[in-house]
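Here's a solo chain for you in C-alpha cells, the form predicted alone.
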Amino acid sequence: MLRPFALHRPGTAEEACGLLARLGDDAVPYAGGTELLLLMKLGLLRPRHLIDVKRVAGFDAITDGARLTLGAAVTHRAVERSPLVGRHCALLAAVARHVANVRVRNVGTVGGNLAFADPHSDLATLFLTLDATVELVSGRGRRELPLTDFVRGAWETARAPDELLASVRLTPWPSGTAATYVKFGVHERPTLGVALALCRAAAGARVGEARLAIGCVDARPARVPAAEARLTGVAVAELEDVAGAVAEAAAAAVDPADDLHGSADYKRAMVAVFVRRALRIAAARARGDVAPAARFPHAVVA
C-alpha cells in the first residue's frame, strides 16, 4: 500500500527545480513511475512529495538537428513510433519496441530509465554507442554530461538533489553503418545486452570505427575499447575471422557478480557467445545480408 504523498504538477523546468530545492529530501521527480511506484509500494522509498515532470514544457519532445534529442518525459512507445527516430536511428526504434511489455512502454520514459540507473537497461547500453550525453537543469543553470559520467553505478547517478534530467542527446551513426542490438533474458529485464555498430571507412571495404557496449551484467553498461580496437581496420569480408578474439576481449572486460541471473563465470561465457552473435549479424548487415538475424530469436536488428 502506498503511503500518502502530495503530487505537484509544475509546468516549467524552473518551477520543478524550485520545488526540488525547497522540499529537499522529501521530494522526488516522477515521470512514468514504473520503477518509482514499485519501490514505494514495497516501502523501500517513502517520499512525501512527487514532482510530476510529464507536463514540463519540452520534456515530451523529440527533435533533430546536429543531434537527435529525446526529452526526459518521452515514453518508450513514443521512441518506437517516432518518424525522427526511425529516420536517424532505426535500431533505437527497434530496441524500444522490445523494452519490457507494452504497458511499461506506454508509461515508462527515457529520462526515468536513465535517472533510475537500473543496471538492466537496454536503452543505456545502446545509447553508449551513440555518444549519448544528458542535459541536467537546476536553479543554478544547465550542464551536460556524457552518459558514461552520469551513470556511476547500480541505481547511482551524478544528478544533484535539486537537478532534473531534461533530455538525452544522441549522435546518429554515419550512413552505411551496420548495427545490431542483441539481448538475452528469461524475464522482462534483460540478463545481457550487446550493442554493436560498425562504421565503414571512406572506401567502404573496411571498418573505420567500431563501437561495442555491454550492459546488464555489470553495475553499469560500458564500452569495450579493446574489442573496438580489434575490429577497427578489419575488412568487412574478414569480420567473422576475428569474432573469437573480439568475444574474448569483451568477456575479459566485464566484472559480473553472482546473482539470481547466474554465476559470474556463466555471465562471462554468455557475453562471449552473444558478442559473437552480434558480430555475425552486423557483419552480414555490412555485406547486405540480413538473413542471419532470423536465426537468433533474442536479436533486434535495424
The other form holds:
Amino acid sequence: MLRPFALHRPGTAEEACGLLARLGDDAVPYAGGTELLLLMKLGLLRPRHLIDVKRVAGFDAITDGARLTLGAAVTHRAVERSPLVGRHCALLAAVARHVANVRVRNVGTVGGNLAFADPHSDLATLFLTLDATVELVSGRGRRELPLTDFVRGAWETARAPDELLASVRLTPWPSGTAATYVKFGVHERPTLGVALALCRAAAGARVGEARLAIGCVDARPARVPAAEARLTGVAVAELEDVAGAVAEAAAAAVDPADDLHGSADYKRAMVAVFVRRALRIAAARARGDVAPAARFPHAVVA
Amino acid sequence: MIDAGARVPIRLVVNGRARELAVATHALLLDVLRDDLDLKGAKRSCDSQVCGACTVLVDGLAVSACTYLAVEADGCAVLTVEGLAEGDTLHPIQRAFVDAGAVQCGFCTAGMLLTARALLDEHAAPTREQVLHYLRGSLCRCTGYRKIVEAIVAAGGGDR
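Could I have the structure of this protein in the form predicted in complex with its partner chain, to go alongside the form predicted alone above?
Now the full complex is given, and it begins with the chain already shown.
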C-alpha cells in the first residue's frame, strides 16, 4: 500500500523546477516509478508530493549531433528500439534489451535509473565507457557534470534537492570500436557488470584506447585505468596474452563488500573471470569473428 | 496538481469495456482491478516487479500492476486475463497452455498468459530464445517453465 501524496504533472522543466524549489524535501521527481514506488510501499520514503516528469517537454527525446542525448524520461524500451541509438551505439540498445525484465523496461527510465544510483545499474557502468555527462536543471540555471561526479555512492548523487536530472549525454565510440557488456548474477539485479570497449581496433590493428568499467561490486561503478593501460597499444591478435594481467588489475581495483550476492573474495574472483571473458568477446569482435559461442551460466552477454 | 487523498476521474477501457472510475493518486492499478472492478486474475505476489504474477497489458505493453499508479492508465486500454478468451472460446495462447499442460498451481498463469500475449503481438512466431528472453522476470514457483515455454512457442505456430 502507498501512503497518499499529491501528484503534479508539469509540462515544462521550468515548472517542474519551480515545484521542486517550492516544495523542497517534501517532493520527489517521479517517472516510471520502478524504484521510487517500491521504496514508498516499504515506507522508506514518504514524499508528500510526486512531480511526474514524463510530460515535461523534451524529456522523452533521443537526439544526436556531436553527442547522443537521452532525455531523462526515455524508457529502456525506447532506448532498445531507437534507430538513433542503434546507429550510434548498438551496444547500448543491446544492453537496454537486457535491463531487468520486460515490465520494468516498458516503464522504467534512463533518468530514473541514474538518479536512483542503485549500485546494481547496468546503464551507469556502460555509460562510464561512453564518457557520459548528465544535465541538471534548476531555477538557478543549468549545469553539466560527468557521470563519475554525479554518482557519489550507493543511492547517492550530486543532485541538489531543487535540481532535476534532464538528460544524459554520451560520446559514441569511434567507428571500428569493438565492445561488449557482460553481466552476471542469480538475483533480480546483477551481481557484476563489466563494460569493455576497445577503440580503433580495426582488424589487424592495435588497440588505440581501451575503456573498462566495473559495476555492481562497489558502491558505485568505476573505470579501471590500470587495466585500460594494459590494453592500450596491444595488437588485436595478441590481446589474449595480456588477458591475465588485465583481469588481475581489474580485480585489484575493486573493493567489494560481503552481501547476499556473495563474499568480497568471491566477487573479486568473479571480476577477474568476467573481465577475461569480456576481453575474449571484444577481441573476437575486433577481429571480425563471430563472438565466442560459449554461453556462461547466469550471465548475459550484450 | 491532484491533491493527496483526492479522487481523480479516469476513463479507461478494461477488457474491451469502457469504464469511468474515481481513484486516488496513490491507488495502484492492481488494487483498482482487483477490488473496484472485481478482476482477480492479476495476483499480488512479490510486490516489487520481480515475479510477474500481477502482469497486465496497458495499451499492449506488459506492466506490473502492483507498481503502477492507476492514474497512469487514464485514457488507456487495459487487458487482464479475464479479457483473453472470447466468451467460452479460449484464446489460442490459453488453448496452447492447456494442450501443453503448462499449468500447475496456476498462480503465475495469468501473468504468463499476458506476457505471452504481449510477446506474440510483437513477434507472431517467436523462437524459443525470444520466449526465454521475454519470460525473464516471470517466475513459476512450481518451476514448470519447460511446458510454459513449449506452449508459447506452439501458440506462435512454432515447433515445440
